[in-house]
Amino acid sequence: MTTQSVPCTHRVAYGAAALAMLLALQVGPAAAQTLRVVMQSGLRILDPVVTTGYITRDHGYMIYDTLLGMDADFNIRPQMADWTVSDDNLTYTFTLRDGLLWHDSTPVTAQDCIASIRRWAEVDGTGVPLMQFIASIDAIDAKTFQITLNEPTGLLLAGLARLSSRPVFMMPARVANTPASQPITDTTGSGPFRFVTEDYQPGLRVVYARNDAYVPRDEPPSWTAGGKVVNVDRVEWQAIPDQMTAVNALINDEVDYIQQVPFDLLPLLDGNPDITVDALDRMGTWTYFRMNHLQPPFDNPLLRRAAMAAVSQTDILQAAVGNPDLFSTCAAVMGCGTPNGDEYGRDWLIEGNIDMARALLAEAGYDGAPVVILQPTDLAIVATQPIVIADALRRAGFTVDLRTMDWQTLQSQLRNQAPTLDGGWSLYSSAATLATSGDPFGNPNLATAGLRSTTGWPDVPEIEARRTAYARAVTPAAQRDIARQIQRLAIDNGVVAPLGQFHIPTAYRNSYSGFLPAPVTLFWNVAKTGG
């Protein structure tokens, strides 16, 4: 996507209100040295273990650091910690580099590390099996500890060094020991910005400041590898729900940066020789539906299926991106243009097939239990898909109650296991990097253990056990082999329904450069270069 800008007739003055909330956002120190970001988002789950939505990613990507990083071309390469392997792939051990201090100016130590791994192995969907293969973890000394597999396999680097969803930020050990099912309220960290607590308002207002003691590595960056050099003074995350008062912020230079434009908006900034609109994530990303496996109507698995064949791909898409140029239908819960993208389904996936919808919910013998959409307001590319999926549902025959809410509210809303009449929920949409879903571990919604699984809970012990016989497997060719099966058994099962891929467009002033292409939010190498 190239630079783009707005005529002057499209710029739009602000209301009254949003530009008080604006200006009320602002309190803080000058602005030479700050840079103001508009998220996807306003943030309001710090622990970036307790959920995998993505703001709190990037709020851990700010202020927590990661033993192993993953350059542009998918290396793992070393960012606190290098590591070597003994000759029969059983033990590796891993040596954290000088000068790696905590917030509080303590040092980082070998045990906070540990706690880190296994608070972070709990729930995640790559550290839970990876534990099946860890015999041990042991620190050595201060800076060093080895941890010893039962059996080879390439889910400890690659789990250690994963991008998203819930990458493996390490924490003090006093705020690790925390159990995984409980939020932290310590947002210690070792990243190169520190938190500014007393600046935060949850949902609406985030500071992170440069961390001075922070010491970058020298290698040039790339995605979550190498320096970590950070320019300005302090990064200001604001939450602005109306996007064309965000849009229109862009312009008019009361902010820097907008993480998500949507695609609607985008011929306001088209021409605009101030700003530049580009897809930092240049893989782009997959969007797709989940339901809850605990709680009737989708505890049964004709009616997983029934609600899968109601909804277009291409309805779906036109909704959320407009652009055909910007989109393209995908049936592969691994994503097209991966290794593993398969298209078991694409037949009924792609188009939509009603009749065979009502097909299902009569065999079925749906009794009209109620459908809960949960659909957010205010995160632009997931906001339209739950509508035109309600609309999809309502034809085939479903009862729907659609949802509405803020994106943070619907992640909190995610946890709740509970039956619809009490509170709980049936269906919600999401979009993810496809740079993190090409394989069966990077993608979350792959994790198929019950309970122990994330959001919706599929309980499918022949996913589980592929994924394992996925991680021992040696060869390219073999993956292969396995993803193809997953995915048969995932679209069956419907443990995730696939609605397409797209691109996601970012757009900045000028007046800052140095913005990484990475399918991550990362604002360390930003600085400014114009007034």
The other form holds:
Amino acid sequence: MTTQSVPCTHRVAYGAAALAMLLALQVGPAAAQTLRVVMQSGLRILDPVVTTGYITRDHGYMIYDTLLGMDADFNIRPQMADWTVSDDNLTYTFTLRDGLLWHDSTPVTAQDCIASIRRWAEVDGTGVPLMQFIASIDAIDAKTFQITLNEPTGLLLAGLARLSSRPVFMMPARVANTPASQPITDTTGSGPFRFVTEDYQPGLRVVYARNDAYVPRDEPPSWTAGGKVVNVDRVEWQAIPDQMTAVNALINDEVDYIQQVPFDLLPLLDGNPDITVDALDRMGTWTYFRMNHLQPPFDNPLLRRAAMAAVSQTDILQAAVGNPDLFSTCAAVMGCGTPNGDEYGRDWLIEGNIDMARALLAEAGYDGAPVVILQPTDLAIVATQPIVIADALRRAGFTVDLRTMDWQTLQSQLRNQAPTLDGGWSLYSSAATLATSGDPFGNPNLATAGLRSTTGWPDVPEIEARRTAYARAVTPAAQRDIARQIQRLAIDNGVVAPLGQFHIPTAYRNSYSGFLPAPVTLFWNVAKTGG
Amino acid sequence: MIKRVFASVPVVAVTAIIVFALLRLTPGDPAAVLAGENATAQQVDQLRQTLGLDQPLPLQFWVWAQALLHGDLGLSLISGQPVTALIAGRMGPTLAVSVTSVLFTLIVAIPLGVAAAHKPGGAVDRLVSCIAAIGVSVPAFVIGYILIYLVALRMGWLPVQGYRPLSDGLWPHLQRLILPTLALSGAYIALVARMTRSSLIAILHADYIRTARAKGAPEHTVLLRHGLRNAAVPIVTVVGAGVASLITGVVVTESVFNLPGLGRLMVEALLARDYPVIQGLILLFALIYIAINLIVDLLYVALTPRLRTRQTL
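Mind pulling up the form predicted in complex with its partner chain next to the form predicted alone we just looked at?
The next block holds the full complex; its first chain is the one shown before.
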């Protein structure tokens, strides 16, 4: 065997070539127009009907399309379909626009849309009551279907254009025929992006590729209405569990966009010329607390009012958000800044009136029954509220038992209707986007049919009657009037206690532009504009 | 050896039963997680039926155990994906960071321990003690953040976070393992270096070491061949325990450096009450512990001639 020595100069050249190849390997894949996104949590549930989780809703907007859209002025606009309505407001005819294809290249049909609407309406807070107004849904031809009502309702168009948290996404009939209680696994949609199945890692990474067959509308985009023009090849969602790491990755140009930047990390991005911080959800989020109407002490309406009076919104918002530029007080149960926002009760709900609370406690003859407050420690956005509430209630004279747990345990606990001594609860706090909460059906806190309602189980027939009236109202003015009545009843009965509103900032690198301000997270219109 | 393997079967079975029972006793409901905060009780009940969570516990266990015997760990209740696929997808980052951390620990800690034992009380010994104190007392995530700030953000030498598999190339793979390895190794370097030092000091007072020196053996031969080899049993024990805890305990490091490993999968599954995933992971961890203990036992035999003789006899 013979060996041949390599001259020193060649070794250097080979070494340099190897290094160059190594570096080329690094920059190769990143050169594609891939928007690297850090979402607020990992996507694990693909079915936007089974769950109301925001991450699944945002996933829905990527791969599915909606029949109707809503623009920034709360106008309902055509999206997949245009519609006409009969003079008696009882027959709506929807016509699908040309060029709509599923991701498997088959055409979108009226039957697909009917199946999708029916599946959504099995479980959704607007869909279930809407079905009581619907006499029939019939396909006229492949592109046209007709919905006939028993009586006029505003819920039909509002429901089909709903932004959150369970929009009516259109799916192929073979998928939409799955019972609503059974999660779907087929991700075929007709939206502007395609789901890349082979790259999906539940909880970690989701990849969406541009749907080249998608034909956007001609109008400019506004919220979920208008043209959904995709300018990037791929969007990669990843979940980074440590928020500090996510912010560092943004600074270091390893990701392009963070959906929600924690308030305490904002100073790290201050003054960075490469990064824009913007609250894209201009409506924002509201926080609130709810009480258990079934068990003492909050089975007594006076004590519910006492608790609501005791808590200062400013204290809550200072603890949860900290930056006054990002929060505002608000007494509306359907949110300030929404068409239905009304602030009845502002005079006693905002400030934290301990004297009023004490007086109500005395009037109610409070016997010291413990208030069990559930505190989630792992969800920053609602972790501090229970502590502030507990302090306010103690100062007012309540006996308080603050129980800490993780958010998922809390969600399970909320179903427990037992007395507090048997593991039940009295009060918990949560938060929701105003896009979800701006009407009495989308806002689950306003369901007040006792045990048939969600957690808290308030039983206020007057509100239920107003909700029915709201469903029958077909003009915005009539709806607003009923919403005002609901606000009054909800506050007087302690159905839900508003704790104020805030904006959660988004941050993105300036190499991308076109992020749409909207109450839901959308990735069409985004384009790469820099290096 | 075969006896040891068979002896581990009941351990795994008992672990499976205990884990199954404990999970069902823990508050929480995967159907509630799946349905979301605003679902009605009726919707949650429907989901419980769909997921089979309304069945009696013994029946649920029987169904799961039967599938397990066929190598099927079931489907995740939340994502609907096969548990085996989820675990396989997360194995790479955990194994990679564990292997690099163990190798780095051995490369650094054993020479440090030997150097410290060579002259107890000397400058090197005190330096090693100082490093060990820092390594043990500073949590891995603090070291991680400091490394990210200095090496990734200030100097720009390495990425802040993420994982690339070996199939993406050696350098992209290693590039993302360097900082997690450094952060994770601190405590183990401290532990192994101190153990090496104390074991070696004890051995260096033995008669046969004195004899070796009297025969004129060079000091490095005395230290490494006669000393370190005979001090190896407790070191191997510590390294074995360290490997086991590395594989199962890298949760914080995986979070800080965004490594999609088994630790994160476990935390996510626990928070979501994703029973099949938790059960699958704990079984896997039990098997890893058993395998590592077996390997450590085999190394004892290889390192201790007396044990080999006894076995032969």
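Numbering follows the first chain given and starts at 1. Keep in mind it's a predicted model, so treat the numbers as computed, not measured. In this text, rigid core is short for the largest set of C-alphas that superpose within 1.5 Å between two forms.
Core-superposed comparison between these two forms: the CA of Asp58 stays below a 2 Å shift. Put the two forms on the same core and the Cα of Asp218 is off by less than 2 Å between these two forms.
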